[in-house]
Every structure is written in C-alpha cells, then in structure tokens.
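One chain comes next, on its own, written as structure tokens: the form predicted alone.
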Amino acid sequence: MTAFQPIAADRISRWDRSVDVLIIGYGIAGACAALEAHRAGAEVLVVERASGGGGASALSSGIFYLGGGTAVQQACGYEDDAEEMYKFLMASTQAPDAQLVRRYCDDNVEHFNWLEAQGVPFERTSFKGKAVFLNTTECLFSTGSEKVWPFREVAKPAPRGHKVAGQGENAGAVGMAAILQRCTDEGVPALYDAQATGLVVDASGRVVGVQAKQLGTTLHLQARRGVILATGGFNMNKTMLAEHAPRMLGNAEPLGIPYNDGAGITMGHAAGADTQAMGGVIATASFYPPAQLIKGILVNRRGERFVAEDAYHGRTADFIIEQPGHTAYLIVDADIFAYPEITSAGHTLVDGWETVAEMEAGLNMPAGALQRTIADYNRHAVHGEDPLLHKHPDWVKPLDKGPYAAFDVSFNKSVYLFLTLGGLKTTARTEVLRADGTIIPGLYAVGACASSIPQDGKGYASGLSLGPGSYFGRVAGRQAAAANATA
C-alpha cells in the first residue's frame, strides 16, 4: 500500500473549499453519514468519484441484517431481542470488538425505525423458505446460519434479513434511492466526478482535509471537524487481492462497481491506520434454491463430507475453498434431484449413476470412500440425525433412492462471486485506529472500507454489509459533527 500518500497541511497555501465534515464516498454508509452530520448542524460535503450517488449499495440485493425485535419481526410473529442477536453474531462472526457488536445490536430496532423514516420501504411480510435473494417484494427471511449448529445452541434463532420492497438481485437500488432523495431534499451538497487522492494531515497527526482531483484539476478540501471514509472494498483491485486474498484471482468474479478498488483503505493506511481481516472475503455460488437440494450432501474429492449443507452459502463456500483442489460435489438421489436454479453459478451436472459404487468410480474417488460416507450418513438419517456435522433435522433424509447424481460445485470450476471484508480498523465510534491502538484524530471509516462485524465468509450473513454500513455511517456522521473544530 504505497499510493495515496498523506499531504502535509503546511504545504497547502489555500483551501479550495472548507467545511466541517467531508464524506468520501456516496453509497449507503456515506449517505447515512452525510444525513446525520448535516442534521447535527455540521456543514457537510460529500466527495464522490462517480457522476452520482449509490455506489455498490445500489447494485446489492437490498438486504439489511436487522433484529432485536423490529416491527417486521413482530408483525410476522417472530420473537427476537438484542441479547440473542448479540450472542449469535459474537459466536458466528468471531468479531474481535464485542463493544462494536453490542452497540449495533442494542440500537438495531431504533436503526430499523430510522431507515423507514427516511423512506426505505419494508413490507410486513416474510419468506419462510431458503433463498439467496428474493424475486418478490417480501421482506423478512433467514439470511445467515442462525439455525446451523453450533450457533442454534448458543442463541435462539430468528430470521433477521430485512429486504427492501424491491425485486431481484438489485433490490438495493430501491432503498438507496430513498436515502439519496432524503439527502437531496435536505440540501446535502456533493462534489461528483471527484476522486480523493490523499488525506491532508497536520503536524500533530490530525487529519484536516483531503486532496482530490476533479476533471484534471487538483483540489484541497478542508475538514474542520473530520473526514469520513466510506469508499467501499477492494475486490476490484488485483494488486491488493494478490497481496491479501490471492485465492480469489482467477477463480472468482468480483461483485461491485469499478471504484471498489480499496482507495480509502490505502489512503488511511498511508496515514498510519491499522487494518484488519484483510484476507476475509464472502464468496458465493449457492447450490440452492431449490431448497430440496440442501437434503443432499457435499463431499470433497476424497468422498468426505466437510460442512453441514444447511449452512449459509458464504460459509459453505469458505469450506469448499479449503478442500483439496478446491473441489466439491453435491450428491443427490432420485427423491430430491433438481437442477440448481441460480444458473449463473455454473454448477454442472457431472452424470447420473444407478449405484453409489458406480458414482464413486465415476468421480475418481478412493475405492469405498463415498460408499462409506453415504452408508454412515444414511444410518443416522433414517432417525433424522446427523452426528457428524449436525445438519438440522429439517434437511436430513437418507440418500437411498437410486439413481444418483452429482453436481460439480468446485470453487475453480463454478462461477463464484465475492466481496472483500477487510478494511481499516476502527472503534465502536468509527474512529480509525493506528497499529498501537491510538486513535487518528479527525479520521473515521465506515462501510466496506472498514473492518466491521464479519471477518470471513464463514461468519457472514446477507445484510451484514448494508446493515452495519448504514448504522455505523450514522454513528460516524454524529461523531464527526460533534468533534472540536480546527482553526
């Protein structure tokens, strides 16, 4: 990380513009930060590389991970509270900052109400099946591993995926449009087609502004109270991926916009910021829907099971990546055979066989390995049990109705989409930290350029980008607006 070096404040003879709070990036985190800082009385300016707001948030499926007893959960008959949500997230995500997770969970109901108050639409409806995204406007569904062992024994499961009332893979545009409209209505100013190229730092180490380029012109923008980085992840930056997540190169497709190049992370790091979970990614190529395929088993090329098939698809993907040769097969019998509905994942049908022994030979597995795996699985499955990996009884059935089939779901043969999870290390108040644990005054980070709650795909749940991104964006806006102003 050598680009985007900080600029010494004493080298700047004149500020082109001076405001209280500068927000770099206009996705969900930046927009929420701008609204809250503006409402707190701060003079705000958003600096955005694109010609308009939205960022990767507008291309998302529009799922916010929210719980604790939201109005939607209550209307749909689900009990939840902040403590159960906290216990689940701490157990599943391995989040290193309990205070950050606690703050998010404790404020979740208020945050849901705030999102609705901005015009983000959420129906009082739920989807009870297993899906990656919804092609309907239904709101509430399970988007994580809440019912997966061992997490279901740590915390009471509840569905927490709140999808905005849009349809399909890009429903996030509906929610993002509402937030941006509120910014417009309240007169939040933005500078478009402008790329931040470095943080301006004074002699005391405080961040006091940003250098940016707009249409070939270099600008120096002063931030009297604080700079909020909300620039997104780095999954479009091959150099950063090669350094931190090389397994993604050549094997997976980045999901986002061209500007997800890690610029904010690089700027912050160059100014002394620490980073966290830089190798963490959420990769996915879900083999469901249809949900009946979850009743199959996943095996590696040695014929061994390695993950409970009812796990969240990002958790499953992480386990698949760890297998020998990144290879995995979904094994089904005639009772549950169906083709995966997400055809873009490219999971191919290898073949069908009359017997398990023939399938084992057809997949070039060690003699007897797959036969033993299925025999052991079936012996317990007739009682609805899975003592090896503890798949939920809802998804357990013997695989004993030939013919049998195998789908290739290997990481290096399917089309896996991914997001990066690593970023700048912050406090629960979104202040950016140095490696020695001290705070860089005047600098805040939110959204995908900050390492927040999930550390890797095994602990991710859909909505843990938009949910914490929007919430901690609000936190940063208030924190920066309340900071002491520099001269």
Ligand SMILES: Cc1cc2nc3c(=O)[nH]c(=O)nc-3n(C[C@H](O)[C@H](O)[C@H](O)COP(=O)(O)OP(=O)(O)OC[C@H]3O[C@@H](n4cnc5c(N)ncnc54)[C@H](O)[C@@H]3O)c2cc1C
Second form
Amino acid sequence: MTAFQPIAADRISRWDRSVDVLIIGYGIAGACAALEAHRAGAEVLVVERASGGGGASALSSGIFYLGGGTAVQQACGYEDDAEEMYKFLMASTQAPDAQLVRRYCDDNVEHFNWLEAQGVPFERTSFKGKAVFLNTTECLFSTGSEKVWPFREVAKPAPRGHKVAGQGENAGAVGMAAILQRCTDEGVPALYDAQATGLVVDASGRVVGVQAKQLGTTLHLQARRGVILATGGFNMNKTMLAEHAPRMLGNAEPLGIPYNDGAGITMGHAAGADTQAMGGVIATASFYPPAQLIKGILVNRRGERFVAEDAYHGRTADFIIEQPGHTAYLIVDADIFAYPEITSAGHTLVDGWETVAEMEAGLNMPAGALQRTIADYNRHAVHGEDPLLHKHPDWVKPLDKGPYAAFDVSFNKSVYLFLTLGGLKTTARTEVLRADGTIIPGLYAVGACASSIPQDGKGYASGLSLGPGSYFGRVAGRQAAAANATA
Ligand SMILES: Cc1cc2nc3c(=O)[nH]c(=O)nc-3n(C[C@H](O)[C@H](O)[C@H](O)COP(=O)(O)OP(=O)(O)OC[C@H]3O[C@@H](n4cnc5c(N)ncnc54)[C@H](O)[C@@H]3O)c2cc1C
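Switching forms now, from the form predicted alone to the form predicted in complex with this ligand, please provide the structure.
The complete assembly is shown below, putting the previous chain first.
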C-alpha cells in the first residue's frame, strides 16, 4: 500500500472548500453518515468519485441483517432479542470486538425504525424456505448460520435477514434511492466525479482534510471536525487482492463497482492506520436452492465430509476453499436429485452412477473412501443424526436410493462471486486506530472500507454489510459532527 500518501497540511496555502465533516464515498455507509452529521448541525460535504451516489450498495440484494425484535420479526411471529443476537454474532465472528457487536445489537430495533423512517420499505412478510436472495418483495428470512451447529447451541436462532421491498435480485437500489432522496431533500451537498487521492494531515497527526481530483483539477478540501472514509471494499484491486486474498485471483469474480478499489483503506493505512481481517472474504456459489439438496453431502477429493451442509453458503464456500485442490462434490441420491437453481454458479453434473462404489471410481477417489463416508453417514442418518458434523436433523436422511449423482462445486471449477471484508481497524465509535491502539484524530471509517462485524465467510450472514454499514455510518456522522473543530 504505497499510493495515496498523506499530504502535510502546512504545504496547503489555500483550501478550495472548508466544511465541518467530509464524507468520502456515497454508498450506504457514506449516505447514512452524511445524513446524521448534517442533522446534527454540521456543515458536510460528500466527495464521490462516480457521477452519482449509490456505490455497490445500489447493486446489492438489499438484505440488511437486523434483529433484536424488529417490527418485522414481531409481525411475523418471531421472538428475538438483542442478547441472543449478540451471542450469535460473538460466536460466529472470527475476532469480534465485543463493544462494537454490543452496540450494533443493542441499537438494532432503533436502527430498523430509522431506516424505515428514511423511506426504506420493508414488508411485514417472511419467507420460510432456504434461499440465497429473494426475487419477490418478501422481507424476513434466514440468511445466516443461526440454526447451524455450534451456533444453535450458543444462541436462540431467529431469522434476521430483512430484505428491502423491491422486486428482483437487486433490491438494494430501492433502499439506496430512498436514502439518497432523503439526502437531496435535506440539502446534503455532494461533489461528484471527485476522487479523493490522499488525506491531509497536520503536524500533530490529526486528519484535517482531503486532496481530491475533480475533472483534472486538484482540490484541497478542509474538514474542521473530521473525515469519514466510506469508499467500499477492495475487491476490484488486483494488487491488493494479490497481497491479501490471493486465492480469489483467477478463481472467483468480484462483486461490486469498479471504484471498490480499496482507496479508503490505502489512504488510511498510509496515514498510519491499522487494518484488520484483510484476508477475509465472503465467497458464494450456493448449491441450494432447491433446499432438498441440503440433504446431500459435500465431500472433498479424498471422499471426506468437511462442513455441515446446512451451513450458510458463504461458510460452506470458505470450507470448500480450504480443501485439497479447492475441490468438492455434492453427492445426492435418487430421492433428492435436482439441479441447483442458481445456474450462474456453474455447478456441473459430473455424472450419475448405479452404486456408490462406481461413483467413487468415477470421481477418482481413493478406493473405499467414499463408500466408508456414506456408510458412516447413513448408519446415523437413519436415526436423524449426524454426530460427525451435526447437520440439523431437518436435513438428515440416509443416501441409499440409487442411482447416485455428483455435482462439482469446486472453488476453481464453479463460478464463485466474492466481496472483501477486511479494512481499517476502528473503535466501536468508528474512530480509526493505529497499530499501537491509539486513535488517529479526525479520521473515521465505515462500511466495507472498515473491518466491522463480519470478518470471514465462515462468520458471514447476508445483510452483515448493509446492516452494520448503515448503522456505523450513522455513528460516524454523529461522532464527527460532535468533535471539536480545528479552525
Ligand atoms: C450484487 C451484490 C449484492 C449484494 N447484496 C448484499 C446484500 O443483500 N446485503 C448486504 O449486506 N450486502 C450485500 N452486498 C455487499 C454490499 O452491497 C456492500 O458491502 C456495501 O454496499 C458496501 O457499502 P459501502 O457504503 O461501504 O460501499 P459502496 O456502496 O461501494 O460505496 C462506496 C462509494 O465510494 C466511492 N468511492 C470509492 N473510492 C473513492 C474515492 N477515492 N473518492 C471518492 N469516492 C470514492 C464509490 O464510487 C462508491 O460510490 C452485495 C454486493 C453486491 C455487489
């Protein structure tokens, strides 16, 4: 990370513009930060590289991970509370910051109400099946591993995926349009086609502004109270991927907009910030729906199971990536055979076989390995049990009705899509931290350029980007607006 070096404040003879709070990036995190800072009475300016707001947030499926007893959960008859949500997120996150998780969970009902008050629409409906995204306007569904072992023993499961009421796979646009409209209505100013290229830092180490390029002109923008970085992830930056998440290169497709190139992370790091979970990604190429396929088993090329098949698809993907040769097969019998519905995931049918022994040979597995795995699995499955990986009894049945089939779900043979989860390390108040644990005064980071609750695919649940991104965006907006002014 060498580009985007900080600029010394004493080299700037004249500010082109001076405000209280500069927000860099106008996706969900930046827009929520701008609204709250503006409402707190601060003079704000959003600096956005694209010609309009939206970012990857406007491309998203519009699922927010929210719980603790939201109005939708209540209307649909689900019990949840902040404590159960906290216990689940603490157990599923790789290296959780307890304060940050606590804050998110405790404020979740208020945050849901806030999103609705901005005009983000959520139906009082739920979808009870297993889905990766919803094409309908239905709202509440299970989008994480809450019912998966060991999490179901740690916290009471509840569905927490809240999908914005928009048709189709990209309902995030409906939510973003509402929030951006609110910013426009309330007079939040924005500079478009303006790329932040470096933080301006004074002699004390405080961030006091930003250098930006707009249509060939270099601008120096002063932030009297704070700069909020909200530039998104780095999945479009091949150099950063090569350094931090090299397995994604050549094997998986990034999800996002071209400007998710890690600029905020790089600028922050160059100004002394620490980073966290930089190797963490959520990769996905789900083999379900249809849900019946979850009753199959996943095996590696040694014929061994390695993950409970009812896990969230991002958790499953992380385990598949770790297998020898990144190779994995979904094994089904005649009872449950179906083609995966998400055809874009590219899980090809390898073949069908009359016996497990023939399948084992057809998949070039060591003699006896797959036969042993299936015999062991079936022995317990007749009792609805899975002592090896604890798949929920709902999804356990013996695989004993030939013919058998295998789908190739290997990481390097299917079409996996991914988002980066690593970013700048912050406090629960979104202040950016140095490696020594001290705060960089004047600098905040939110959304996908910050390392927040989800840190890897094993702990991800759909909605853990838009949910914390929007919530901590609000925290940063209020925090920066309340900071002491420098000039
Ligand atoms: C297809 C798809 C589906 C998804 N579905 C979901 C989902 O349902 N739920 C969920 O939680 N997550 C989902 N995600 C992930 C989620 O959308 C992102 O993680 C989240 O939107 C990030 O928000 P953000 O505000 O941090 O970044 P963004 O929304 O990407 O906004 C960052 C903004 O910063 C701007 N920018 C970048 N660099 C600069 C610079 N140097 N100067 C000025 N501006 C800059 C960009 O142009 C952009 O507008 C999905 C992502 C995709 C692509």
